[in-house]
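Listed next as structure tokens is one chain, alone, in the form predicted in complex with the partner chain.
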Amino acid sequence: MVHFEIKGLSFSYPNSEKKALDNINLTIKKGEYITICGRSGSGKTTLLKHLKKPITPSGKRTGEILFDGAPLEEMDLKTQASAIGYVMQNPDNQIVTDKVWHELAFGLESLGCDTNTIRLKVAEMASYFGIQDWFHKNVNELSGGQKQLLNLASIMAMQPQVLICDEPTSQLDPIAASDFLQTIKKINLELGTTIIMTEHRLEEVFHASDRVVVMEEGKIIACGEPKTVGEELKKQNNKMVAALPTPMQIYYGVGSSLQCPITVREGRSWLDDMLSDKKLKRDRLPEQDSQDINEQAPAIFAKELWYRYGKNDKDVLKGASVLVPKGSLYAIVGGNGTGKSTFLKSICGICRPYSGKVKIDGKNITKYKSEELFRNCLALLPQDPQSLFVKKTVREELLEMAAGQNQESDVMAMAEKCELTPLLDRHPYDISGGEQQRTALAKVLLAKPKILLMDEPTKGMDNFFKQEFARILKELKDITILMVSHDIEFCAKYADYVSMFFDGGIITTNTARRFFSGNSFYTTSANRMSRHMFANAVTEEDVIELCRENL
């Protein structure tokens, strides 16, 4: 059974030349999990909203899209309403009302259900979701997960026949990210209901759909089977290929004739059956022999801090210390909640810890003056980038930071290193999610630190804005740099040391790769799928150079 159907649709934005959909042409049968993916701006987010007509976009355009075999356009508002759910990327803009309760019946109440039918499904969702233990708590006392969870949730209580996705987990840790993908798939697979999901954590995702399509610049280049999508990218020579999933990518660098391995799993039989009859010539990479971190200068030297928000609350922070080298890329990653946010606003003195010191450049943090330790000293590049943007260009934006005689070139040559420059007259809210957290990097540098710290600087970004983002950082060579973060698969590609942080303290810190290699759940996915055969392969790249020489 055909549940969409899309023909030859295309569709350009007012005031633009450029077709955002170009000649879609798509069919999704029921009960099928479809997965959309492709670069920012490639048109996935312009599909999906296509599929719901209350948020389609105003524009030009053509092509027919059917549901269940009648034009969407004709179905009245009503059976739209409940058949076909829309899930939308940041959990806190959707929730409307104060109460878990409320938002689960909002729905219901839209569609004129009567008391007694809404309290029936609003106890089947929060059962079936396992909310009831925060049925009656107010909507801001949830974690992003659990907000998202109730998004979903109140869109499933109208029991839609299909479930539109707009990268749902983008704003999620990775925990409560994987957590909600599990429960995409149960839906899917308990009741069978369409899922129609655009992502960016594909391996999370690929293994769970049964098509993929990949879309760049408003067409669709690939669509198939997860295995026969890699295939045909891999033919095209597509830059898509870098945002495969691990094990897909370890197989298509290393170029093999055995079959392609999609999950960490099937990545280790792969390499167990291509490495089987061979002995390994090598197994390790070399180490680089770097100085021990503590006899190197230190740039930032956090000696046992202590911290709580509220005088009768728990400690965040039980003796954290940290010592990061001057020059170097610093990460620290570790679980959601345990401190790391708190730490990092400590050692920038917007948290005062009551007990222990910071040192910045050698000299006590007390000792600097507010102004002077945020100008051409220390600066902070916050989680939401729109938290800095109060002008109405990109340029206004740059130029409200930077400061003296040549204000102008400090900007353009700024722009030019975070390429910013075609954005410069655009307004920080019209350009993309990546796009903001480089205007925000560039303006928080505009401020000439010393120090950059960063508060997940790569949440909501693809993989090709992580490569840019990183590539960028990699340029600021005498810029110290502390960043927390949830992402591993970064921290391991590009960062100088990596430190775990558990518990309101840093429990080990080691360079990247002895830090990966030494866990075994907390590691990178090249890592748990290599981990049998090389003793200390990280990055996909790593696994790739070992593959290949022992062939």
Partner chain sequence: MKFENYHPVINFIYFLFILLAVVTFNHPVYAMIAFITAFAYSIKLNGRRAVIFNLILIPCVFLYGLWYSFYNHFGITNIGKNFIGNNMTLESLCYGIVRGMMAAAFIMVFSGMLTVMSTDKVIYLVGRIFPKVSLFISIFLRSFSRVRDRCKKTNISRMGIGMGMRQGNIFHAIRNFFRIVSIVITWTLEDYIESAASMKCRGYTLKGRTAFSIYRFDNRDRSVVIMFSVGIIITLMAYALGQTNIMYDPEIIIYKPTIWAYFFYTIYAVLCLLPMMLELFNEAVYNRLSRCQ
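Alongside the form predicted in complex with the partner chain that was just displayed, please also present the structure of the form predicted alone.
The following holds one chain only.
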């Protein structure tokens, strides 16, 4: 039985000659788990939106989409609302009520269900998803992971036949993301719900998928079982190999006649089989000698910050302190709801702690005038890039921030650096999440800050632009970067220092290699795969280097 039949679907956005979708042909069977992957702007989100009529974007479209054999556009909205569920990237964009239990009931009320049915379905979903402990809470009290789980539960209460997820873990910490994706797989296996998902984090979804669809410039370039797709991309010498799960990247990087591993567990077995009969020449990489962080000149110094949002609320920050050395890239990791974003906002003065002090370049932040602090000194890249957008085109957004005689040339240079040149005449809300993130980054960098605070800067970015993003940051001479991130792999590769934030404060800080090689869960897939054999390998490159030396 087939759910979706997509035949010759092509689409272009208004005022754009480029096709966002180019002759897409795809059949999705009932009960399948499909993962769609590709670079930012490859057409993944645009394709998903065409599978849900109320959010289908405006533009020029040809081709047809059939659902259960009938044209999708002929389905009435009530039937489509119950049959096709959609989970967005940002949970805040989807929640519409004030209380958790109200949100669980909202969809059922909209479908006209009677009170007894609503109460039964709400109770069932709350129990299935483990929501009962925060059932009566206000929605604004929930962490990002809880909000996304609430979105999922609210949709599943309507018993959809198909669940569409557009990068649902982009704002979740690694542990919450893993739990969320396991729940999605459980829904697929136990309820038979068809899953169609886009993800940049392929570690958890690639092996769980029945089929993987790879998109590039609006076209499908590969489609099949996970291992088959990996082999096809390798044969094509396609750059998407760099986005494959870590065990597959290491396998292709080392070269082996053994079967390609997909999961971390398979990766460990592959390492054992490959190196079991060899005496290891080297099992660790040299540690870089680094000066004691407390002996370095600080660009940012925060001491004993205490903050709560309301007079009678609990403290979010509980004596949080940090010293960020000049010229360093300093990363803070930790779970959703621990206070990381609030800490960043307190450092730049958006939130004002009731106790503690903050110094920027040795000067108390209260001594700065606003225009002095935020022009050529301090800049914040927020978690939601759309909060920076106030103009009708990407070009106008960048021009607003640029200043001086070389305004136009500065904008064009930054657009090229952030791969935005083809998007300059597009509305910032009509581009993908990753492209929005790059636009926000370009806008902030045009302010030419000496100190850059970033909240989840790699959210929505594909692996390719992450490498470019790291290069851009390295080229920014004499700039200090403090970032909050759930992107463990990025922090392991590029951060000078990493701190763990927990219960309102920083509890430990170390160099990236020492930090990630000492953790069990807050660590990289490469480390989990190889730690039984190599002492301190934390990136794919580390494991590949040590494997080659020992073969």
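Keep in mind that this is a model prediction, so the values were computed, not measured. Residue numbers count along the first chain shown, from 1. Note that the rigid core is defined as the largest set of C-alphas that superpose within 1.5 Å between two forms.
- Put the two forms on the same core and the Cα of L111 is off by less than 2 Å between these two forms.
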